[in-house]
Every structure is written in structure tokens, then in C-alpha cells.
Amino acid sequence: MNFTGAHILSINQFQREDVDRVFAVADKMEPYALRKRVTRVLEGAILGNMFFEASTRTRVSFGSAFNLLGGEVRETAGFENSALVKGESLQDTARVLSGFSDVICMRHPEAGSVADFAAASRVPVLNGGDGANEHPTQALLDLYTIRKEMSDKGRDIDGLSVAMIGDLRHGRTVHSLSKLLLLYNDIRVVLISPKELTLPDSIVESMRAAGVDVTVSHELTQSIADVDIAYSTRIQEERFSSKQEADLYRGKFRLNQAIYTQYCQPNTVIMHPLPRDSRKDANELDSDLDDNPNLAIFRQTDNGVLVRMALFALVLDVADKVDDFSHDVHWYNSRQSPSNS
């Protein structure tokens, strides 16, 4: 894959060596993400952050990643704050906004919409999530997290066993992660969901065709007994016709410390793309897991900044110039204080 000037729209674009390249660059971004150094390699560049669907982590993570490389961010959040509410097409919006930006990140509730937007854009576009379709940067940060967590345990991605839990029908994060796992060897995946919310057949079939050992289950506890990664997802309420329909499935696959202790292996890593639904009727990942050292959900969010920094650096062709435009940090850095070390 030639990253320079490329749109990042789907995991289907990536080969294993491309993922390795992203991860190698992400590793080099750590001093800047931890504020040990400052770089201005993208000084003068502008990111157009266009989010037409609710987002906290992804939107702020993209913006922070671009700022940490020295660039500036201009944001549009919600249809009501854009000309789309006046009837402007995505194509016209793309032509206009790409004149104001050097790269654009976009989230939109309709599947395929970001690709349509990118087709009319004059600058690279990164997919921040298009409906229930894909979320490629989330899949990359998830796999980067898996790699780091397994490395600490003396393991690699090849040979892993991963449980995906929850709303697999609508969860674009698991759609993209499932596709990414096709690039690796000897992978076992357990798909745990209500019968009505199973992973789309097309993705399951592509996994099996690639040699992934796939098990479909509608029961939680016995299915997580022998996995390296327990990847939980929330019920995607916004994808249902009504809250009442979503409520039929809410809270069906709760994971807490008691269940973890009884059924999981001692080193099983717990992941979640966030936000986790902590309402009483859902409580998919109980707060009593917060002290579990294998809960990686907040390390995931930190890793998201590294991966998105890497993608910006690759797409804008500055990955090998980051250190050349760097200098020491001059302010108090709480990340370096003894209490955070």
C-alpha cells in the first residue's frame, strides 16, 4: 500500500506488511503522545474533523493526534451545524471542505457514505466510522493494543484466541477487527451474541475461507473459558428502530469480576471499543473490573492516539521527518510524575 495521499476507508486496503508499517510508526510516536517531546512536523497543516454522528473518543483522539504532530484542527459536529441540513450533497461538501483542509476525518451514520465523500474530496479522507459498516482506525488500534498486551505476556498475534461479545450484527468495530484478523495465522474466534445479533454471514464466511477457526455461540460463560482476548461491545441502540427493540438485548452478556474469575483464564485481556454502557440495565463491563490489571480498555484509548498519529504521518508523508522537527517539553508533565510512573 502506498500511504502517501491515500484515503483510509476500509480494512480491505491493508496487507499484513501495511499493518506492520503503521505499528512501527505508532511505536515511534510514543514520546510525543506522552509529552516527553514536542514535534511541529505538521505545522501549518489543517485537519477537517467532520463528525455527523455522536463521538467523544474518536473525534477527540483524531484531533489530539493531529495537534500532537503540530497541525491545527477545524471541527464540524452534527448535521445541524453543517450545510447538509440545507440540502447540500456530500459530494459538494467534500469539494468545499477539501479546499479548506489538508486531510479530513469523517464519521457518518450511513454505510458507504465516507467512501462517497472521499470520491469527491481533493485531499485524503480517513474513515471515522460509516454506519454499521466499518471503523478501520478502531480495528488498527485494537490490534495494536492486542499486540502490546500479548507482547507483555511473551506472545504474538499469530495463534491467538479472541472472543467477540455483544451486538456483532451492528458493531462496526468487530466488523473491521474480524477482517483485520484474516491477515494472521492460526487465529481462533468465538462469536458470542444473541441469535438476532450475530456477525453478518459474509464476514463469517470470509473468516472461515481464510482459515480462521470460527465458533458461533449464544452463551457467555462457557464460551470465554479458554480465550486470550475477551472483546466486549455495547448494544448499538442507534442502529435499532426503537429503544424498546434495543432493550430486548441489553444486559444479556454482562462481564464482571466474579464471572471473569470463575470462567476466564487468569491472563485473559478484557477489551472494549468504548463507550461501555454502564447503565444499570446494561452494565456490560462492570466497574468492579476496573482494578483488574487485564482490563485494557483505557490503554486502548491511549493507543488510539498513537495509531492515528501514525496514519496522519504516513498519509501526509512525514513519518521519517517527525524527529527532525522536535524539541523538549517546557511545561510540567503530570505523565512523568512519580505517581504516574
Given for the second form:
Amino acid sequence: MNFTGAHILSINQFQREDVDRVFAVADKMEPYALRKRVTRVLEGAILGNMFFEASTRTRVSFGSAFNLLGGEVRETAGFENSALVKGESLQDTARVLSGFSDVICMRHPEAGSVADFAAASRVPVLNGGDGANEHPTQALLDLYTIRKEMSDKGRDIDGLSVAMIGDLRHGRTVHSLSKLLLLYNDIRVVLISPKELTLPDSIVESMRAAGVDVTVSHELTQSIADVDIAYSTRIQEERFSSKQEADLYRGKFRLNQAIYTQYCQPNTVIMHPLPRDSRKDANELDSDLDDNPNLAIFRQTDNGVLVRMALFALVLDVADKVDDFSHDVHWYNSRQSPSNS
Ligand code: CP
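For comparison with the form predicted on its own, please write out the form predicted together with ligand CP.
Below: every chain and molecule of the assembly, starting with the one above.
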């Protein structure tokens, strides 16, 4: 894949060597993400960060990643603050905003909308989540986290068993992560969801065609007994026709410390793209897991900045120049290591 000037819209664009390239650049970003050093390699560049659906992590980590490379961020959040509410098309919005920006990140509630926007954009567009379709940068940071967590345990991505738990029908992060895992060898995936919320058949078929050993399950405890990674997800309430419909599925597959201790292997890594739904009736990942050293959820969010810095550096063709525009920091810095949570 030629990253320079490319839109990043789907995991379908990636081969294994492309993922390796992103991860190698992400590794080099750590001193900058930790503020041990400062780089100004993207000085003068502008990110248009356009989020037409709620977001905390993706929006802020894209912005932080761009700032950490020395660029500036202009944000639009919510339809109500854009001319889309006046009837402007996404394509016209793309034509206008790509005149103001050097790269654009976008989240939108409709599947395919970010690709439609990108087709009219004059600058690269990164998909920050398009409806229930895909969230490619989340999948890259998830796999980057898996690689780091397993490498600490002397393992590689090849040969892993991964359980994906929750709303697999609407969860765009599991769609993208499933597509990414099929690039690796000897992968076993256990798909744990209510019967009505299974992973789309097309994705299951592509995984099986690529040699992934896929098991579908509708119960939690026995299904997580022998996995390396337990990847929990939220019921995606915003994709249902009503809150009442989402309520039918909420709280069905709760993972807590007692279940973890009884059923999981002692080193099973617990992941979640976040936000986790911490309301009483949901609570798919209990806060009593917060002291469990295998809970990687906040390491995932930290890693998101590294991976997004890498994507910006590759798309804007500065990956090999980051250190040339760098210097030490001179202020007190309490952020010396990634989150241990
Ligand atoms: N994981 C994720 O997409 O989180 P946000 O919705 O907060 O961006």
C-alpha cells in the first residue's frame, strides 16, 4: 500500500506488511506521545476533525496525535454546528473543507458516508467510524495493543485465540478487528453475542475463507475459558430503533472479576474499545476489574495516540523525518510511562 496521500477508509485496504509498517512507525512515536521529546514535523499543517456522531477517544486522540506532530486542529462536532443541517451535501462539505485542511478525520452515523465524503475531498480522509460499518483506526490500535500485550508474554499475534463479546452485529470495531485478524495465521475467534446480534455473515465467511477457526456462541462463561484475549463491547444503543429494543440485550454478557477468576486462563487480556457502559443495567465490563493487571483498556487508549500519529506521519509522508524536527522538552513532565491500568 502506498500510504502517501491515501484515504484510510477500511481495513480491506491493508495487507500484513502495511500493518507492520504502521506499527513500526507507531513504536517510534512513543517519546513524543510521552512528551519526552517534541517534534514539529507537521508545523503548518491543519487537520480538519469532523465528528457528526458522539466521540471522546477517537476525536481527542486524532487531535492530540496531530498536535503532537506539530500540526494544528480545526474541529466540527455535531450536525447542528455544520451546514449539513441547511441541506448542504457531504460532497460539497468535502470540497469546501478540503480547501482548509491538509488531512481530514471524519465520523458519521451512516455506513459508507466517509467513503462518499472522501471521493469528493482533495486531501486524505481518515475514517473515524462510519455507522455500523467500520472503525479502521480503532482496529489498528487494538491489534497494536494485542501485539504489545502478547509480546510481554512471549507470544506473537499468529496463533492467538480471541473472544469478541457483545453487540457484534452493530459493533464497527469488531467488524474492523475481524478483518484485520484474518491477515494472521492460526487465529481462533470465538464470537459471543445474542442470537439477534451476531457478526455479519459476510465477515464470518471472509474469516473462514482466510483460514480463521471461527466458533459462534451465545453464552459467555464456557466460551471465554481458553482464549488469550477477551474483547468486550457495548450494546450499540444508537443503532437500534428504540432504547427499549436495546434494553432487551443490555447486561447479557457481563464480565467481572469473579467470572474472570472462575473461567478465564490467568493471563487472559481483557480489552474493550470503550466507552464501556457503566450503567447498572449494562455494566458489560465491571469496574471491579480495574485493578486486574490484564485489563488493557487504558493501554488501548494510550496506544491509540501512537497509532494515529503513525497514520498521519505515513499519509503526509513525514514518517522518516519526525526526529529531524525534534528537540527535548524543558517543562516538568509527570507522564513518564504509558498507563498501567
Ligand atoms: N472507541 C471509540 O470509538 O470511542 P469514542 O466513541 O469515544 O470515540
